[in-house]
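To begin, one chain is listed below as structure tokens, in the form predicted alone.
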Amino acid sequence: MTTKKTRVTELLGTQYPLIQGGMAWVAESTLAAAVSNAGGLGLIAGGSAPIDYLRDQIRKTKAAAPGKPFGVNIMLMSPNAEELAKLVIEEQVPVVTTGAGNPGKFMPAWKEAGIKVIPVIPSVALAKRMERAGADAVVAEGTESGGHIGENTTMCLVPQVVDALEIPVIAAGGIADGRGVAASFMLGAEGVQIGTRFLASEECQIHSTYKQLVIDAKDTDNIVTGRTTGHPCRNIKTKFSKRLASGEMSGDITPEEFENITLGSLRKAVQDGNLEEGSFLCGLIAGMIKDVKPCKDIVEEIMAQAEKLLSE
């Protein structure tokens, strides 16, 4: 078995098989175009940014890595939904990622101007749902991952879609290391998503708080907040986090008050590192996180040795 040459190289036109997360308010540029320029795919986030700012951050994606791959996460959900769905075509952005609802109306469009379409999903109903509105791959993202979250694990989600599935599986959550790469290929993947791990690279943008954070943390030091809600979000452990989920569970925080609580908490800890206010987005596999690395550095060992564990 080989990481060399899969279905996910092809389809992607990259090196690896290998996608850095669309990480909202992290994943801009600099770090795009580092992954795409070290052999994998680069994401920019969509989140809800400005549209004329994203236009901006895929063109210096396209200077900084001439020629190479890269992409943009959809949020469905987020109101600039419908003005992305146009810039990526306009843009002329080789690869989408999406989450947070269906991308089907956009679908044909997107098609259309030769743009590969990838969707996360957190179950095999929805998977099912995605092959068959026209996607290209799926990223079967399990609960280990940070931000926004399901509920089944990455072991147990990611046989059963490659089951369900035709098209190519990349697994995400919980993959850091080779090991990880390795794992998700034994289980039937085709390739991976990594967020967690980009956060603690040189290229990577956010606050050196949070940064410092991520490099602290210990396999306990996570907890997600937002359950009230019907959004989930796994979080660093901060006395913001935990203040957060546990007024929720005792009701002291109604979901209303929870979502003004937590109204731009992304922005103030990605932009500010404020531990006061900040949510400080973040995987389970953060503790295996000891250094800070260039994403070239980090690509390259994960594949060097997921291939040698795979080829053994």
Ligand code: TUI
Second form
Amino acid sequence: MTTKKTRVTELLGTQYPLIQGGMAWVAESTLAAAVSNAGGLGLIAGGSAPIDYLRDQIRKTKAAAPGKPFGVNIMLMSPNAEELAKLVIEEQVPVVTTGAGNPGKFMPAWKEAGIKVIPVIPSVALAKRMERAGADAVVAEGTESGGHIGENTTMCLVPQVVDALEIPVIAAGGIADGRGVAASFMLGAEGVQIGTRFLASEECQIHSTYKQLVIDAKDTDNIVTGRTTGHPCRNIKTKFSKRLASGEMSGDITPEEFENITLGSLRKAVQDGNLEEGSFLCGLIAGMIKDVKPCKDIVEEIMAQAEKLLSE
Ligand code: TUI
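Output block for the form predicted together with this ligand, input the form predicted alone:
Next comes the full complex, and the chain you just saw is listed first.
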């Protein structure tokens, strides 16, 4: 088995079948360009950012990674989703990934514009719906991922999605080295999406406190908040995230109070490194990440290790 040429490298036009996660507030042009220049697919996260800012980010990525494929992630719960769905067409963005919802209504216009569409999905049912709607591939994202998560694990979800679909499947959730990539390929994936490992990259623009939390995290330093709101979200364990999780479970924090407390909390983590009020979204695999490196080294080391394991 090899990672060198799969339906995902063919689809994306990349050297490696590796997509960087579309992490809201985190994935901007510097990171996206670095991953694309390293041979993966860099992504800019739409999050809920203003459209003019995102247009600028798309143009900066094109300038910093000339001729390289890149993509934009559209968070479908965000108020800017409709506008961003148009912007990616205007700016001729080659690849769109979507999260936190069903992108079905945008699919015909994107396909018409020649955009490769890759929805991120947490279940087999949604994966099938996306294939029927014309998706080019799906990212099957396990609950090990950072941020907004589904219930199923990468180990269980990926092979079931692979069995249910004809289009290629990209595995996500808990992958940060070549072993994770090789395991994903064994489960039938033809590509991987990696988020958390890139938090601890030189080109990632998050606050140094955020990077240090990722590097210092042990296997157990992770917690899910928002279970009572219907939007569970995986974070690094801090006093703030522990208080949120216990408060919502005990009823001391109502769902309405929860929304108010968490509004803007990701920005406070990313830009200010604010430990008192910030949500440091992060995947479960952070315990394995010990250093900050350039994206090029991260991508090349991961893919070389995977290739070696798969050829043994
Ligand atoms: O979207 C993500 N991860 C995210 S989005 C995000 S920003 C955010 N901020 C506050 C609250 C919530 C999110 C941080 N991390 N991953 C992809 C993903 N998509 N995970 C789960 C889903 C998903 C869920 C439901 C995809 C489709 C879906 O469909 C429901 C339906 O039937 O419409």
